[in-house]
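Next up: a single chain in structure tokens, the form predicted on its own.
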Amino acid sequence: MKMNWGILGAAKIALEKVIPAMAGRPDFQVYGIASRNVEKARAAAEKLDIPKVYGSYEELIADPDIHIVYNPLPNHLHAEYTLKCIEAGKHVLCEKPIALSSQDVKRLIAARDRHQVKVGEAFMVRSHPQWHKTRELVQQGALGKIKLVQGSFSYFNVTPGNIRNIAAYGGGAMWDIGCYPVTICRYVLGEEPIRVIGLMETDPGFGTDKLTSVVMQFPSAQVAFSVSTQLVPYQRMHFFGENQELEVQIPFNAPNDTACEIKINHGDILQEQVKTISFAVCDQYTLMAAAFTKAVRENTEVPVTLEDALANTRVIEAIFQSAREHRWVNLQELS
């Protein structure tokens, strides 16, 4: 039996990335899509060959034919509607960040445990083979002891009314894209940060952080990254070991039509003898959906658990606290 997915809303990421990536699978399908504007849902369903349309999120959540819900609503609605899905007995994969506070994640954990459903945070990057390989190389010591990680992630968006520029909706660089280097460093290093410090530049009109720079101290390494909503589009991650450096060239928006590469450099500053590891063309959204469906079907652990989401959220909260208070924040300070 195919597992039926339902989509909450007609968000751009759902229409352009996730739903197309889930097409043509033998084990699951997108069965329904809901919108508060039923015509918008109907248009998306016709374009993407989705069998069922709903005029409200609640109607989709209540449908017994929907087995798994994908929640790509605006950030400030993630926790609310994920909780509604859980309470309706639905498995749910929610876009990142799954909540804007650790208290909300804790509520989701409690609800998940009561209703015995699968709930995960949709970090598609954690499904891509380039990150599995990077983690393997780092943790096996192939680069020598990792002491420094550096990263950048930016885009340019000054459109008024865009949800990424609305503070009340969880907009700004840190919630939107800063969560990526946080989760990926935790994943690759296999550790949690001890303390963090953050510097934020706020847009005077939007009230969101348009540029955030972060230092995280892990037990084994220092991490430094910057994210911005108002810089030239760019992304990179570098892992520096005592013997070699590893560069992930397209760390987060990995394309689904081009092979990704990571490069390993043993100290050649001219980069004339760099080792390149290439990965077969794949779609990280397909891999994410397939892994989550398998966890539901086989009753195994989801790729990015709520406990992992809680740890990531606590780090982001600490970064905001640091920026407000102009000091290092120890993660143990947070309850």
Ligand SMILES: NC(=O)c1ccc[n+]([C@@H]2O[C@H](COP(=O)([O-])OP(=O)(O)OC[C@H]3O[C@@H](n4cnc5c(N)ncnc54)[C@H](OP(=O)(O)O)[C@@H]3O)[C@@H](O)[C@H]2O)c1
Given for the second form:
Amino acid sequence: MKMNWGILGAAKIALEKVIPAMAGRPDFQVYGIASRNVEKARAAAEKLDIPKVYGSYEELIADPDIHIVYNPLPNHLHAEYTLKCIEAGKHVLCEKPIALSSQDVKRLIAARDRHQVKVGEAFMVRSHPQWHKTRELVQQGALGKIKLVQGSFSYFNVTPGNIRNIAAYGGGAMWDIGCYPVTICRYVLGEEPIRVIGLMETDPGFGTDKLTSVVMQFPSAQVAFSVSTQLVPYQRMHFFGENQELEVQIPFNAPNDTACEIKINHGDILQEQVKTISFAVCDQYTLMAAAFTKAVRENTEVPVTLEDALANTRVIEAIFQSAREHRWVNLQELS
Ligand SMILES: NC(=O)c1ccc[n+]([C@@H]2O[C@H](COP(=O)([O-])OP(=O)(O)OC[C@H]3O[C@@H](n4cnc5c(N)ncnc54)[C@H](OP(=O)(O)O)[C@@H]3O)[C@@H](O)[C@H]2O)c1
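Output block for the form predicted in complex with the ligand, input the form predicted on its own:
Whole complex next, starting from this chain.
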């Protein structure tokens, strides 16, 4: 039997990336899509070959034929609707960031445990083989001891009304894309940060952080990254070992039609001895949905658990607190 997925909202990410990536599978299908405007749901369903439409999120959540819900609503609705799904007995894969406070993640954990469902945060990057390989190389010590990680992630978007530019929706660079370097550093290093410091520049009109720079002290390494909603589109992550440096060239928006590469630089300044590792073309959204479905089917752990989401959210909260209070924030200070 195929597992039936239901989609909450005709979100851009769902229509353009996630639903197309879920097509043609023997083990699961997108069975339904809900929108606040049923015509929007109908148009999406026709285009993407989805059997059922709903004119409200609540109708989809109440449908016994839906087994797993994908929640790509704006950030401020993630926890609320994920909770409604859990309480209706659904498994939920919710977009990042799954909540805007660690209190909300704790509520989700309690509800998940009460209702015995699977709940995960949709960090598709964590399903991509380039990150599995990077983690393996770093943790095996292949680059020497990793002492420093540097990263950047930016795009330019000043569209009023875009969810990224609405502070009350959990917009801004840190929640939208700063969550990626945080999850990836925690995943690759296999550690949690001890303390963090953040510097934020706020857009005067939107009230969101448009440029944020962060330093995180992990037990074994220093991490420095910057994220922006108003800079040239760019993304890179660098892991510096005592002997070698590893660069992930397209760390977050890995394309589904081109091979991704990581580069290992052996230390010559002209980079003539760079070793390239290429990965077979894949779609990280397909891998994410397949891994989540498998965890539901086999009753095993989902790729990015709520406990992992809680640790990520705590770090992001600490970064906001640091930026507000102009000081280092120790993760142990937080409840
Ligand atoms: N993993 C990734 O690669 C990735 C990439 C981009 C975005 N995301 C995440 O996915 C989520 C959606 O991003 P998006 O860019 O796809 O957003 P979007 O196009 O603005 O879609 C959000 C959807 O939420 C619904 N919605 C419900 N209440 C709303 C409200 N008050 N205002 C606006 N929309 C409302 C709307 O659906 P209806 O009108 O149909 O009800 C809307 O289409 C965000 O959490 C974002 O962080 C993830």
